[in-house]
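There is one chain below, alone, in structure tokens, taken in the form predicted on its own.
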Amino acid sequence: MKKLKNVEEEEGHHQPDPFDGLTEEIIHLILDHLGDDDPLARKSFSLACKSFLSAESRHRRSLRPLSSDLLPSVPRRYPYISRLDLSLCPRVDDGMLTSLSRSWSTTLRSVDLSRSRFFSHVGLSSLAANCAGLVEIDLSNATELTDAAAAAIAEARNLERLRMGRCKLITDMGVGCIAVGCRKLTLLCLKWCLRVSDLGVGLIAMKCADIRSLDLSYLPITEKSLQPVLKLQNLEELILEGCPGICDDGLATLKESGLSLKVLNLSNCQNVSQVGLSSLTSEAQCLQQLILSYGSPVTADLGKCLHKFSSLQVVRLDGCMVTCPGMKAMVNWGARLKELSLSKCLGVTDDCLSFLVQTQRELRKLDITCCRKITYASINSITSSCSSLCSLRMELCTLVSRDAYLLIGRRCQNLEELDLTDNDIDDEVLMSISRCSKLRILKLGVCSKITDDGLKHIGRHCLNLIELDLYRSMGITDAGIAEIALGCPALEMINMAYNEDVTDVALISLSKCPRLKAVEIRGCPYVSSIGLSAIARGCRRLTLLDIKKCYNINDNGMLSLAQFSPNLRQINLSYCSVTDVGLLALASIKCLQNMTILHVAGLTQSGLAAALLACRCLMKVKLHASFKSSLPESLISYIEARGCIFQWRDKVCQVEMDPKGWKLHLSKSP
């Protein structure tokens, strides 16, 4: 086997470096152990020897390069890139794209463009004509992409996958180009470009006999389309949200169709009924998944409907009217379920739940969020039918009583996500709830008896927790944070926003919690710079921070966050006591691209326009409109010519510490 050599060789005696007995097939199983998800883990292993950096160069097939800047000299570094993820770059104009596309042109394959702006036809063709083996293109977002940009596109032969959702120029005449040239597209997502029409669609049903994967979501079709659509015999998902002119005489074009659909979405179609859905059941024998939230009434007839499905897993009825007969009617469904979701159904009542809970033992995933006329029959069915749920959303759901909450913990101890936001619970449900060891994202906001006491169950019992909601669960303080701190260490998100009893005592301990990724803390008076700055220091990864409100983090916070937050992305910091000094070292941070600055009474105009023009990365600024008319007007079009977009807020100062007087409802709550 090839032994490593080093990428240049000194001249003269040099220190033999310990690392070149490594085979080069062994560097690369290293690396693939060590995957793409911490990005930490990779720049320390190049950083050991210049033969482990020469070997992750060549290694690397994926690459998600954190700035626009750095584009010019990455095809240096990384020769075989197959995979180009360009979300973070809000700036690639043509010359970039031609530059790229010959640096790579043996090896590119797939191209992310969904945050990208600046670039055109011309780029788009350059990519097409210098990556023969491009089979992957993600073009949303891009809304001033107009019919020569799919016409560039479609030069792209072997392309298999394109998603333009939001490309809100191209018309019939572009995606015709895409269906005459594209010929192996298996995935096609046109999802909010409002000027294709039945044309357009008919086209690519036509031309793209392979089409596994379609999303028509809000475009202005009609059954014309829908006919050549349903006849494609690979098609496996077909989404059609939101689509008015979608109704029962198109979907009955079916009985002439012999369809593979898997995944069928329907959702704010008013004009589908259990008339249109009828036609499938003789020929969509193997629909897996059936989503028609925010669409028509759950009846009888609708419920007798779908028994025909018997191969279907994944049902979603969000949004919809449920009656209780529509829900009797699906009691007898040979289906076996894996997920089902009522969220925020009116109509579902403990008498028709209990009945369907019962002929669906085996349910994964439950979602009856914002039912508000269950009660402890309902939930005493669901745990004791559905021992087996890995996942039960059940916000807001008001009339259920403590005691039913109890038979979770003892009942549905397979549980890795629990959604009890604004419910009646205390510290004993909590202590039920800790027996679910498997636990993975846990939500308690506006929790308002659950204390200390409880929580400190979750943290000695839930060890693989990575995601904790305490938004206005006011009765948490410094002590359950520790807990949990200290027993999860996994821990990758937690909102502790509006609880006034949380301090930097409570930041110390989550420090310890080196996977923690987005902190919320809003309106959290007496955090300050020192809590701030241990988070900084031992949460390397962290990427989304929410310090609104939080009138004690001052410049000191931002220094730590500029010094020890590489990775950090987005950040809300209104209401601080942050000055010109503490934006520019946040400035200083190359990944930052999302930023909202609203009444933060430190800054001047200079101070706000000098941190503009350091952060080369920003895509978003949220400030006050008072800012625009100040800020010169040359500064705020070089800004947005290299890809930002601002948002300007004319909101009044809020200082009172309890806004929409949380304390009032929480104090009446039964």
Given for the second form:
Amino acid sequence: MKKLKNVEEEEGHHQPDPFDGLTEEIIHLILDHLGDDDPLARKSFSLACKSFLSAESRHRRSLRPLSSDLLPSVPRRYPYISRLDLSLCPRVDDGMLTSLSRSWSTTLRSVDLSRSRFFSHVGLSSLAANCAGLVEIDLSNATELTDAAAAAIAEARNLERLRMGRCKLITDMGVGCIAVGCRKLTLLCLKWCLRVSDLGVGLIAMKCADIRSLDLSYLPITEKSLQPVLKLQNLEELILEGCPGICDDGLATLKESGLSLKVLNLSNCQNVSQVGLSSLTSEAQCLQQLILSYGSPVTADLGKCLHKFSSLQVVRLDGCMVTCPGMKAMVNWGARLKELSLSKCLGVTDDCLSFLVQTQRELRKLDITCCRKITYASINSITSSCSSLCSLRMELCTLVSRDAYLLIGRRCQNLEELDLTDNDIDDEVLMSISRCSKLRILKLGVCSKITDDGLKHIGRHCLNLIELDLYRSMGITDAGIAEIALGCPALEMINMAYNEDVTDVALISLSKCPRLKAVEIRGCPYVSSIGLSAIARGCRRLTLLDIKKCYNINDNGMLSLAQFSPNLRQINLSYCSVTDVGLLALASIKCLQNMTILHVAGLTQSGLAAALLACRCLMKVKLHASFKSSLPESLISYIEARGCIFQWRDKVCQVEMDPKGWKLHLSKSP
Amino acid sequence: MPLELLFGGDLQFLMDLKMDLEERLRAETWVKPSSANDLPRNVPPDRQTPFPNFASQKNQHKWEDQDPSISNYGMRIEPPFSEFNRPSECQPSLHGNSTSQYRGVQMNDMLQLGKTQEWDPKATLNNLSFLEQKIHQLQDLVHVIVGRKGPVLGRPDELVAQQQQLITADLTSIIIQLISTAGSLLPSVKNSLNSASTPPVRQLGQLGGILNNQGSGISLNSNLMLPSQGGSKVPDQSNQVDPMGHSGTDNMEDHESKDDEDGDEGENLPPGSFEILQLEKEEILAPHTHFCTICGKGFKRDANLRMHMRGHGDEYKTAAALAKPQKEAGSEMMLIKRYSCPYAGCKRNKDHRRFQPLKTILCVKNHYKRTHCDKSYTCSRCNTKKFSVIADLKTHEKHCGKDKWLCSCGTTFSRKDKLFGHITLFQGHTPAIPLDENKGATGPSLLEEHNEDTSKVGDVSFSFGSGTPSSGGVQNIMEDVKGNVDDPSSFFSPLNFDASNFGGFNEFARSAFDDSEGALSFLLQASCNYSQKNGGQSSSNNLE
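Now show me the form predicted together with the partner chain; what you just gave was the form predicted on its own.
Let us now look at the entire complex, which starts with that chain.
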């Protein structure tokens, strides 16, 4: 790109456009390959020259505006938008929707309004009326929308995917309208639409025969509406999370069962045991995913019940009471599981877990978070059986001995994700783990025994590391971070919170990681504006920054951020030594959306007011409650009208570094 | 058990009769001094005077027609009286309204049982047909008794029983209330009564047959209901009418009639484990079941009557008089009672092949009105829905117009599931969502006005039916009667009764009641007049 740009600059004046030879088709082909992994690539392409700019404008199909303010002008620049993501535009009113829908009436296919507010059924009806080709709408979190809006949506006859999570005012009537109007629906999410009952769901099932995915989580529905739902010929995904109205007795009355079902989620359905499950799935031969988290205990009956699903690939039993007979009943099972989640399961023992994993050799993801009874034996059998394991999450498996972790590094070299938070590991373990060269996500939080020596091995061998969590791993210092920064150039997220030995040096070394997006250095008192400035300069993609309780960071750091981090979206600067100046500078970052500003002593109300006014994209601000009274009410309401939500907190200022005695706690624990 | 019950009926009847006679005597002639001397004066003049005129003209010939059989009754009245003076047996049964109601019903039933046991079904059927004429018969009977048209032949026993039953219907309640007012202190009479009721049942059954032969049948079971209606009446000394009483009862109706007669749908009582009682159409349609013995005002609830009675004198203000009548101690011993609808061919009729009994009298009333009566109450909002039970209308009017479950085709539904069923059925129909919320806000107030109007209309029509007999009302009834001469029951009008010849009656009565106290006799008259009026109301209600 840069080359092209240079060429254009050099030759632009004397000759006709050197890119005349490039037909629009070719440019579009180039653009097709741009921007999938990097949203900035298109931007730099369009900045190359006017013709590129217009070519990119004509080519662009998908748009996610950073601010509501931009919306009126974008249709002129991008005439062929089909996918419009307004999730960064908190304020989208009816007029805006109307004008957008007029501008893109022929092209628009998909609109995401899940984070937007201030629109009503009026805007939606013009959207549906103008954009006949509309296929997808996300209306999640539109808690103000009423049935009138649903009736407006129903006018979009070609709609195929509709998400309405948390539309709490929508009732059966609205859903009934949608059922009648949108006959082509294939995906419908009604999660948390608490006023939708059997009638609405039943009508959806009767009228929309093409439905493939249906999310009915937390609805007050019973088996009455499941009867028609299970008749749907194409239903592949059925999510019934947290439906207390569904029980074994009711399910037993069902005459149908999900024939084509591939994904079934019954988590949090306390009243459904294997009896109900089998009546729900008696004919579901091709079930691939079964999620029974936080449900009834895993007994031998349930284990046997699973045997008939020979194509099952994913099983999640999080938070269930697991019994040994239940696990053992699953042993001689035809299915080849790829994913098994037993996180927070009570009753998982070495015995049963070993049995299970020995027959599931193709397991790729295993979650045994908080299985506190398992020991070396389990890890031994897991690592020896499941050689292709790529994700292992075992936070807080307290009885697993240090030697077991050595096995992980030795045997599971395909690991890409490893969560060892709060376990008894040391540098030797890290050295062993560093053999897993494909590691992308490594979580070592609250592992107080690891030091820079261990981290050095990681940094040298795990070159693909994207995410590293060192939260409260207090043995880590600048040297270890430097090794990581050096060895893992792809690093995008790092968490060094509450590591008191981390200083500016670590940040300076991290500034060599150009892809770094999220930096959490909460509670690192020796980090100053110097380190932060280095990060800001080096890591232009920085979007998330948590510098809470970094007392030494002041306005200088903010100025650097304002200057070099145009992509910063979220910042927490509580307890920092920032004043009005720093905050105002910060406010100049155009896409800043989320700020937490508590106990910033140098801040005055007028400075805060000015900053709030300047931040036009703000979506959420967390402030101390004292400001609520001192800030002018009109200002607050004005900011709120722009789409920003205020969260007022009344926390006491914590001066001491370790108020909860983490050090004490960690030194005591084995 | 049937024995006792009937016996109890006898006793009551006897007492009633005694009082009746004596009171009439007193009212007309003022001969006997009594402890309640002032009572007769309180009888409203308008109720005493007009009636005799009518009756004397209109009904005289009827008595004559039926003279022979009727005179029998008069003769037969006497023997039971000898047993009358057993207050200890009588009093407990007179505890109060609920008890007496029970008894009335039970007696009714007993008679039926007796018939079905002792007689062939044809006779039973005939008896049932006679039941329809009971009001007519009662008139005649009373007239005969009063007039004493000469010695009686035939079968004295049966006739006596018949008379007892008929008159008991009107009069029992007075004694009940008299005694209960005196203080419902005594233990249940039921047990003692229970020991001797079979023979009378038989007699009654035979009587039915006899009546059948004579062509002047008297309905036994239907009349037996009357004691229960009057059961709570307390004789009162003042003629004061509670101004609140009437509206109060009207308000009550909502609650009373809400019970559904289908409530027993799931009940599976084995046949024979319950008694089947059958009320007559007139009783079912009678607007009131509790009547003031002083002024004749009708009430739906005994409690309201008791409140009303306070206005008639201090003795009705005592705690005992105002207390809620206790159920008889032995009530749980009784068989479960179920009710049959008098409409032949109805599934609720006991002759139906798959008979489903009704649980309570209220169920009978609502069932009969809903199923076998015209739907005379029209909703003034939609002008389409019609009801025969006014409470149904009121319930409907509460929701009429509020059918917010609206389909795009314009059809409204009172229930959401009905709307969704409709939408499922019809292609292209969709739930209609009112866009303008304000429209809804103005709607209800308009509707409420309508509601008030209609309820007024309902009240008016109702109060007409249940109005206290005034000359106008009587006139009206008379016209109705004329129009329905075919129906024997329509002859049952207050006019006939009041035309009764007191003098003659007294003569007859004196022979039997010489030793009775004067107080009773006064009360007797009141009961005669007013229970008669009740009957008149019920008949007028029929004809509406």
